[in-house]
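As a starting point, one isolated chain is supplied in structure tokens, in the form predicted alone.
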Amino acid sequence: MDFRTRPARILFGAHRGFRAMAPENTLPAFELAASAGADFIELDVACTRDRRLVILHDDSLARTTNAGTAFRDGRLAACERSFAEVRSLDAGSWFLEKDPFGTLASGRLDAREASGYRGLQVPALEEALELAKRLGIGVNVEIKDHAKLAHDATIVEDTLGAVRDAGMEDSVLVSSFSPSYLVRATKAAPGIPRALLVENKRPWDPVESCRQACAQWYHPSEELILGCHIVCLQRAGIFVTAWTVNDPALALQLSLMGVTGFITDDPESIARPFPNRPPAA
């Protein structure tokens, strides 16, 4: 898809891949996120310590690797650990253990073949933007906000580098919750359309807060959305995708107020009052 021209149907994204199905952010949750019909694939890009990118969404390693137990000096972070030894780690059995979504619990998904999560790796983001090359799909790019940490200063650039690299311009949308680092992704590469992220406190004017980080797409959590918002951000020529939207009757809601889109943990279930996707407002 190409995030640079107006969708043509309301937009179903897959927040970390397909994470009820699939560990986050790993190869398979985007791989069953494509299956599953989703548009994009959201995901979140960090820096190790050698300043290779990695697809993680927290500022630890811990929560979703087995890096607790694999490194006993406390150093957490992955921009504190080089890039072989992000790789080395586990990052799918805690799928299995937390059984996050409640998917293996109630037999949605089959213990046997989620038995091969174990000893996934954690992508490059080069290797995710091949993969969605290969599959046909779109891809959000959060670049999470180094402020205060190593390579705050090249991970937007570098970021940018790695989509050109990957021959994927026309099909990938940046985002991030730092206005800087939109700003800074408009000089890097203008040709890659931008999405400012929000949560917490809603804007007091969005249309003046995209503008001013060279936002094209207006990215609020589910909580901030209010329908006077959309209609000034439609006119401004703004696209609206509101996230996490886990609930299929909120999105059939979010729809009728006018949203471009939806990022979601579940694009199977959120497709389901959609029979017939109806166009985007």
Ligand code: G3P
Second form
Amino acid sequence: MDFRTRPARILFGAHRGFRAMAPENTLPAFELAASAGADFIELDVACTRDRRLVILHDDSLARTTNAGTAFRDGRLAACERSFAEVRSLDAGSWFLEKDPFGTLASGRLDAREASGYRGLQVPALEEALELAKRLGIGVNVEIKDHAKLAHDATIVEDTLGAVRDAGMEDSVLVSSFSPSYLVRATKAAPGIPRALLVENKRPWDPVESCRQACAQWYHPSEELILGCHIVCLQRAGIFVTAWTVNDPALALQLSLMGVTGFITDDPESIARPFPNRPPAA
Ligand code: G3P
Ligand code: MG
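Output the structure of the form predicted in complex with the named molecule; the preceding block shows the form predicted alone.
Below: every chain and molecule of the assembly, starting with the one above.
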């Protein structure tokens, strides 16, 4: 899918992949998202000590890998570990132990199938992009704010370089909570569209916030959405994607308000009220 043009229909993006059914930010989560009919996957980019880009949501490796037991020195941040060290971790077993969305307990996810998640690796960015290209699915690449971490000065440019090297410029949307990262992304790769992420505090004037950040997309958390904002954003030609929307009824309501798309943990369930997906506003 091409984020540079108005989508022909409401979009569904899989938050960290189809993370209700597979460990977040792993290749199986991305594959399942494509099988479930998501238009794009959303993934989070972090940087290792030796400046390799990996797919990881938290600064720390503790929640989604076995780093806590593997690394006894307590240095659990991805930026404190080499790529080889990060790749040596198990990024899948935690999902079987925690069952974060209750899909194992409910039987929706087959336990035998899920046992295959043990030993999954943290993906490299280029690996995830390659997979998305093969699956023919769009990618929302969220660059995590490294302001207080190593490689803050290079993570944006390195990410855009990886997108270019993968030949994925026409299928990627870069997003960040950091407006200055988006300005840097514009300089590094003006042709790749950008989304401004917001949470906690609703901007007074989201159109102006997007303009300052050089963003063509506005990605608010669902509770920040205001109907009048959507109207202003639409008039300014800015597309709106709400996250993280897991309630099909809310998705329907937001689509009627003019939201262009959703980022969801469960792209299968969210699609239910949209049997013939209406065109995006
Ligand atoms: O892109 C939407 C969402 O991923 C932003 O928040 O914390 O889940 O990365 P987070
Ligand atoms: Mg994210």
